[in-house]
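Below, in structure tokens: the form predicted on its own, a single chain.
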Amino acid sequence: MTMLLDRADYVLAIILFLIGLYALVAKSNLIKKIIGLNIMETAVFIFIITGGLARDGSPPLVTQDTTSPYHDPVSQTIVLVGIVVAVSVTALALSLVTRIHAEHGTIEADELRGGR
């Protein structure tokens, strides 16, 4: 249990990512299915940042002290990558469902699959 505890940010990622899975899969709305990504994105962005955070580690800044442990930088910028993508991909989501609703008036994925 107690090392469950100590991986806490795992596991919060995984929970957050596996909300966002059940909302792109269960949910009809395509509102809510574009939520369920940005959910399932910021797990991720929560996983990559917790795999570059070293235990009592500092900022990477440049000291006198070399030998203590550093958080990884190479995370935090692909995080800063992944953001833009994300935040690219959701406009481009939210535009596509404003199309979609103003050609077939509605944005629920079961009707639009049925037809009219």
Second form
Amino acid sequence: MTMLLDRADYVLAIILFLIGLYALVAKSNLIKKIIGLNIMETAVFIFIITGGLARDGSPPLVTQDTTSPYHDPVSQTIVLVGIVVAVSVTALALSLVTRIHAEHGTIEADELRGGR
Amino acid sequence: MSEWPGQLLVSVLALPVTGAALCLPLHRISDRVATAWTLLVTTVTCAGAFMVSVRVSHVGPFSHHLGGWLAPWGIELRADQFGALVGLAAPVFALVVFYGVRYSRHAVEAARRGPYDALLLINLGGLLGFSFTGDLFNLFVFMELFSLSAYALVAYGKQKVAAAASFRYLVMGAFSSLLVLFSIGLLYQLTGTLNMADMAYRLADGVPHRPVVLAFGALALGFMTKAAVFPLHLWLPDAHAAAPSPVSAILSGLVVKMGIVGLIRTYDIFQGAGGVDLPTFNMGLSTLGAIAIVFGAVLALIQDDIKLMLAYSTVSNIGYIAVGLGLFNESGLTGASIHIFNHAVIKAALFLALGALTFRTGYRTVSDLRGIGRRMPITVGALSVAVISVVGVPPTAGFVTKWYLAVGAVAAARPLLAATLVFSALVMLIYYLRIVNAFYFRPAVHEEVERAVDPPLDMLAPVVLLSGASLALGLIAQVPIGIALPGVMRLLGGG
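So that was the form predicted on its own. Now I'd like the form predicted in complex with the partner chain, please.
Full assembly next; the chain just shown is listed first.
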């Protein structure tokens, strides 16, 4: 139990990931699938960010009075790039959904499959 | 560090990505200028990538440290033997783009042609960057470049199914990318480095086992989805069949191979890591590969739509590569790595030849295209040669791969696997004989087929060159094998 509390951030990330996975797999609405994907992405970002945090750390900025320990800048860079990628994926996915809606008149995956 | 090979490596990656940005404004000015620009950038980049491969084959792998920051702190670009095999296939990309000029005029409306060219260049940059990097996070970034451009390119297909196929491809792709990103984050927390060579060294140095296994699983699963290894192939057939033919050629020939390159990188990283049971993983991989071979071949057999047939044949061919990797002995790995290159050539020839038939007639099923052989003799002749090669009749490129895989299976004392290889070659022979029979020996049913003639030279030349290469590569197979072998030895732990 103490281990779980110690690693509350990881537990949270795993729960979020599973919620996103549920939405991605179980929901038929394509927009909800995209939301699920975004929740999963957020979970991974949280996992990477919290892994790079130091206890009582300061931001990784070099100034006159930088004191160690400071948070790991590489984890934050990874997540920044990850967010950029996630936004692009979401944008592309949403534009595809508008096209699917224009062509098929529905954005429900099960109706799409039936009417192919 | 400012020697020419390093600069060449940087320009091969920077040129297509920056060149893509210019495609859109140029397209506003003139369609012709933009096309010429795309062709120029593609040609120069692919020639550069080819030179990188030539250098790797002569002097071995080499690195470039971006901005002068030495590894493991800076980002290391690294051309090794497996990257060189992708570089060797870069001319295929150039030929496809060359062919695509006329095809895209017919298949893509004018307003969307600028982004189409830009996406092709971004895709090229992503493919080469993925193959030529020594940094795991850099690998992820380039992976997203070629993946995102591939999703968008699939949506250029004319059929109604294209957008939905692209969406499915996007969801599977994004999920696998997420697994890879998670694994990268975990590995970074475990080792404190992102350089792949450094990471392998530190992982061998005793890191807690359980998280390492988790990282390995996520990375391998992510790349297996990208490579469409059975049963993670579900996104592939629709996406590859819905895309315009030049895009299908690139997706089937090169983009799915990146998953395989990724798996090879995974082997590199986890070579000495404690807790990771590579033999069991390999056993599973080769079994999945064998299932994929049979499954892909049988499903290809029942398709009437030739593009879907070729897409299922890609599933089957990825199975061959997976079997070779899973055998993890000298013959198996050699066969798998040269098939990365051979299959790129063969499948590009097939998709482009079929594209030429569709371009002239508007049809793409076996039954509609009956009798086309007499009307378009050069195209169908080229198609037949490529067909013989993908089936694996000696002395073609496909035969060399299958020979190595069969020898590897026997060496690993798995005769059942060798039998699967032979059996599926027979099934493939049937479905390709079906095409050839329909094209040459059946009367035409459509007027468009009766009136069709071979396409103009700018489309015909790439088709003939690629299909000629798929034949010739069987005779000069020592070239790709010579490049792959030192890399294979490195994977097997010889240095």
